[in-house]
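Okay, so here's just one chain, in structure tokens, the form predicted on its own.
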Amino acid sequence: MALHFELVTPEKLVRSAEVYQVVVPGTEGDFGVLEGHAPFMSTIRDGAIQVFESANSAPESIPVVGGFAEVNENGLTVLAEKAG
């Protein structure tokens, strides 16, 4: 199964899409979200978000500023100030 993961700024849905894992730049230090996760939210910091599209793939990094990151049963979302 699959990671559904959005990254959306106040102007546009940034990324929407299925994947295997995303490291994202919490405030209190990077966190790895897996499909599955229990739910959790957190502030971001500015940083990049890595995005593993499989479990051997080299990851896409997407830099981001501010914002929140959510984890819950529908997957991840993260509401970034700026991103890209």
Contents of the next structure:
Amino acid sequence: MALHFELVTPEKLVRSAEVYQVVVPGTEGDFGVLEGHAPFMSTIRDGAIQVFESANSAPESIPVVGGFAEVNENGLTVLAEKAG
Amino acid sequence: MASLKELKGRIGSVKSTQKITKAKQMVAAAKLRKAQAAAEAARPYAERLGAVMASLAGKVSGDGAPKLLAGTGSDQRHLLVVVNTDKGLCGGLNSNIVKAAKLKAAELIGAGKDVQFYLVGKKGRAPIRRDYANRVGEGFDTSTVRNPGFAEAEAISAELVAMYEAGKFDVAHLIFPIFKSALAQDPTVTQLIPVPAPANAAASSAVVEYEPDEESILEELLPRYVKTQLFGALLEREASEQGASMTAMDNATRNAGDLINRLTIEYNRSRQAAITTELVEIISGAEAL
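Please give the corresponding structure for the form predicted together with its partner chain, as opposed to the form predicted on its own shown earlier.
Everything in the complex follows now, all chains and molecules, and the chain you saw is the first one.
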């Protein structure tokens, strides 16, 4: 099962891919997003997003600064001011 | 009639001018491609942010809405944020922007409002100062950096939001060129602060959970939205500047070519005339013997 994940900064679309799971550093705590997550919106604190390509793969971490995450029926979108 | 030497000198000087305008045109063409790509790359972020804003703004209307969305409750003092370029040689671009700004200012003043200017970029300063010397307040200098980017947009928006919070103005308008093509850049006036309520507040059926809550998210989102607007304006300005410069320099190169042709014809004619007179003199001199 795949989750559609997009990471967008003002300069460009950093990442748009199908992944297994993404762990986002929310302001009130980290949260993991899998496919079929309920609609959700949160601001994020500066930290690293962890992207799991598949269930068993090691996470890839992408540092992000300032922004927020939105989960809707299309997947997860992270809008950050700086990434990578 | 100008002497042969003078003509030769003029042809030479026009030729070197043409060389400069041609070089500037090619530089602008190369930069335009980059600027256009940058403007395009920034679009997804602005679109998504706009969509999120629309869905949130629909939910948090009323008393709880932050000041940036709801306004100060009055619309007496207006701030015109005019985005001009830093460099010239780009045809009528800057004067068009200034014209749009002055039109808006005249309209607001006519309606009895207070108008202040906040100028971004060098080229708007002189023409706006000429008419509204006492209304030009602070500005932001983008000429120190090569490619104005998000950092500059951030600095401008931070200053604007601070001025807004301090109660220095009620409404801010953003005036900047929108890049249509290398031939057309439209100066546009949009409302920047308070953030205009999105027209298509699509009420999504899904129940969305918010963390921390709608108000806090919106409060964090609004300055970011302003920032994004300014960033978009800077990118559009960059693309417009290069586009306008390319067109203007193309025209200049062509005009220089025409001028060279005309001067060359004139040069050849007067040279021929000199030769003919000389011949006539020699012949009549020989005949007189």
